[in-house]
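Quick heads-up: it's one chain on its own, the form predicted on its own, in C-alpha cells.
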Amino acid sequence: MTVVSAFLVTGSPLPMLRPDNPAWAPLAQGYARAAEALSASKPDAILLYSTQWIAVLDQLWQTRPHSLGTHVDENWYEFGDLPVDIRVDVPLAKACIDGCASIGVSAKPVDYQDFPIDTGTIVADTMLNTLRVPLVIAANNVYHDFASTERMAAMAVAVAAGQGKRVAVVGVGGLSGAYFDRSIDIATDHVRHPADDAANRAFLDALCAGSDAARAAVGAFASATKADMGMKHLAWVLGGTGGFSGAKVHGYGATYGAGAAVVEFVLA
C-alpha cells in the first residue's frame, strides 16, 4: 500500500502562532490529533500541495534538501515569526518533476538557498510532520485546473510506488474565504457570514461521507463562499488517495472570518 495516511489541513499560521486563543484552539488541537494519527501511519515521505505556493508558468518542485531559517508571514506577522526547518526528498522530487512530461505538464526544480517557502507549508510541516518525515512539496500553478492537479498528485503517487516508498498526501488550504477587513477580538473570532459558516459544516460533512460525495460538493461549495482557490487542495487529496471511504474532522473554526479545518480522511 503506497498511500498510508491523507489529510486536508489549515495552511493558517494563527493556530499555530496562539494555539492559547480559544477560537484558534480547536485547530491546534485538531492538528495535534492529525499528528498522531500521520506518525502512526509511518509513511517515508510525505506528498504536501500548498494553495500558497503559487507558480505561474511551469510546474514547480521544491528539490533542496534542507530549507533552515525564519520566514515572516506578510499577513500575519503581528503575531509572530515561524521557523524553517524542512527536509526534502530529493530523489522523489526529481522522480515527480520527470513524471510531470508523462501527463503534459512542464515542470521546474526550484533550489536554492533562502528559497521564500510558503506559510502553509511551514505550517502544515511544523505542526503535522512530528516525525520529521522527508517532503515532496508540489507548487499551486494557477493554471492548473482541478483535474489537472488530481492527475499530478496521482502521477506522484505513482512515482512513489516506483520507489518503493511509502507516503502521506497532504493537501493544504482553507475553506470559505471571506476575511474580516477591520481589526477583531482575536478570542471571538468566527466564521464572517452565517451562510459560510453552514456551506463549511456541509461541505465537511460530504467529505466524512466519502470522495464521491465531495466531488458532488465540492463545485457549488467553492463557488459560493469564494472557497480557497477553488478547492485544489482537495484535488490533490483525490488524486493522490484515488477516493476516499469517509473522513474524520480532528478539527474545524474561523482563521479571522475565513473558515479552515484540520481533516484526516478514511483510506478506500
Contents of the next structure:
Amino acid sequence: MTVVSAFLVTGSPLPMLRPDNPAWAPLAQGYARAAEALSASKPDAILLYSTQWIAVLDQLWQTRPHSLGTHVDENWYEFGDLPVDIRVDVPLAKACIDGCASIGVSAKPVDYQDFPIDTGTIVADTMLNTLRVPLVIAANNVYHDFASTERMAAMAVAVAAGQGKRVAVVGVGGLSGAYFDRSIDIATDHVRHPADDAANRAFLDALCAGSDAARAAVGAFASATKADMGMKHLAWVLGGTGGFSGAKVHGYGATYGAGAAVVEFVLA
Amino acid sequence: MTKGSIVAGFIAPHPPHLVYAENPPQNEPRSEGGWEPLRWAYERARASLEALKPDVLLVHSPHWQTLVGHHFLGVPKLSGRSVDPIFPNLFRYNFDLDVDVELAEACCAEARAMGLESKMMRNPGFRVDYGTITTLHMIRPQWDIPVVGISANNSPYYLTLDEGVDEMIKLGEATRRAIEASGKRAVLLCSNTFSHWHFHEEPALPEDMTKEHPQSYAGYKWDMRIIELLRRGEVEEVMRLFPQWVEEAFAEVKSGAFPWMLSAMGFPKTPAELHGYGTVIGTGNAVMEWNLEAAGA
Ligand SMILES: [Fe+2]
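Alternative state: the form predicted in complex with its partner chain, after the form predicted on its own:
Complete assembly follows, chain above in first position.
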C-alpha cells in the first residue's frame, strides 16, 4: 500500500499562531488529532499541495533538501512569525518532475536558499508533520484545472510506489472564500455568510459520505462559495488516493470569515 | 513649514527580469543582458528622478496583497533577501531599505480618517515583496531615498472593480494630504505592468531576445492606446476606459496602483512622458512620468 493516509487541512496561519483564541481553537485541536493520525500511518514522505504556492509558468516542485528560517505572512504578520524547518524527499520530488513529462506537464525544480515557501505549506508541515518526515511539495499552477491536478497527484503516488515508499497525501487550502475585509474581534470570528457556513457543513458531510459524493458536490460548492482555488487541494487528495470511502472532520471553523477545516480521509 | 508636494509620478513596472539583466551586485543570478530598451527607459527615468531631488519615494505594489485594508511598511529599516516566487531563477536580491515611517503613519492616519481600513506593518522580520524592490531598484539603484511602501488591498478583486477603484482613489487623496502636511518633496511610483498576457513557459535562456514579443496582439494594442492617451494628457478618458482595459488586456493596473497614483496627483491633464516601452515574457511594460513640478501643477 503506497498511500497510508490522506488529509485536507487549512493553510491559514491563524489557528497555529493563536491556538488559544476560542474561535480558532477547534481548528488547532483538529490539527493535533490529524497529526496523531498521520503519525500512526507511518509514512516515509508526505505529498503536499498548497493552494497558496502559486505558479504561473511551469509546474514547480520544491527540491531544496532542507529549508530553514522564519517566514512572516504578508497579511497576518501581527500574530507572529512562522518558523520554517522543511525537509524535502529530493529523489521523490525529482522523479515527480520527470513524471510530469509523462502527463504532458512542463515541470521545473525549485532549489533556492530563502525561496518564499508559502504560508500554507509551512503551517501544514508544522501542525501535521510531528514525525518530521520529508515532503514532496507541488505548486498550484493557476492554469491547471481540477482534473489535471488530480492527474498530477496520481502520477506522484505512482512515482512513490515505484520507489517503494509509503506516503501521506495532504491538500492544503480553505473552504468558502468570503472573508472579513474589516478588522474584527478575533474571539468572535465566524464564517462570514450564514449561507457559506451551511454550504461548508453540507460539503464536509459529502466528504464524509465518500469520494463519489465529494465529486458530485465539489463543483457547485466551489462556485457557490467562491471556494479557495476551486478546491484544487481536494483534487490533489482525490487524485492521490484514487478515491476514499469516508472522512472524519477533526475541526471546522473560520479564519477571518473564510471557511476552514481539518479533515482526515478513510482510504478506500 | 512649507507645504509638501508630489513633484512627480512614474509608472514603474517591476518585471524582475530587468534587475536580472542589469547584473547589480545585490542580485545573485548573472545574465548576459536583455530587455535593453526597457532598461534604457529606466535610465532616463533615473536621470529625471535625480534632477527632482525628492525626499521620499512612495510605492504601491501588487505583490504585497492584503485582505484586510491598506497596509504601510512601518519599520524604519528593513533588510533581507527577496526571492521572486515566480522567477526564483532570475531574482534573488539582497535588499536594505530605509522607511519614512513618519510619512507612512501620516498616510495611514489620513486613510483611516477617510474611512479606509488601514494598518501599519510593524513586524521587523517582514520580507518586502519583489514588486516593491524591483521598482525601487530600477528607479533608484542607490537606495539612498527613504521609502513609503503601500500594499495592494484586495478590494478590486474581492469587491466590484468600481468599489476597488473607489478605495484606491480615496487612498490617493489620503496620500496627497499626508504629503502636503509633511512638507516633503515626494515621488509616487505605480508598480504596474500594462497588458499582463504572458507566456506560459520560459525560454531556456531567459534573456534570449529572439523569443521576446507581445504575447497578445490585443494586449499590445491596448498598451499603445493607453500610452497614446496618457501622452496626450487624456487621463479622464483612460479612467473611463479603465474597466474595459483591465478586462481585455488582463492589465495589472487592476491591483490599484494606477488609480491610486493618478488620484494622488489630482488626475493631471498634463501629458505624461513616455521613457520607453517593452515586453517582458510577453507582458507590456511602459515607463512613464508626470513631472508635476515642471508642469507647474
Ligand atoms: Fe507583477
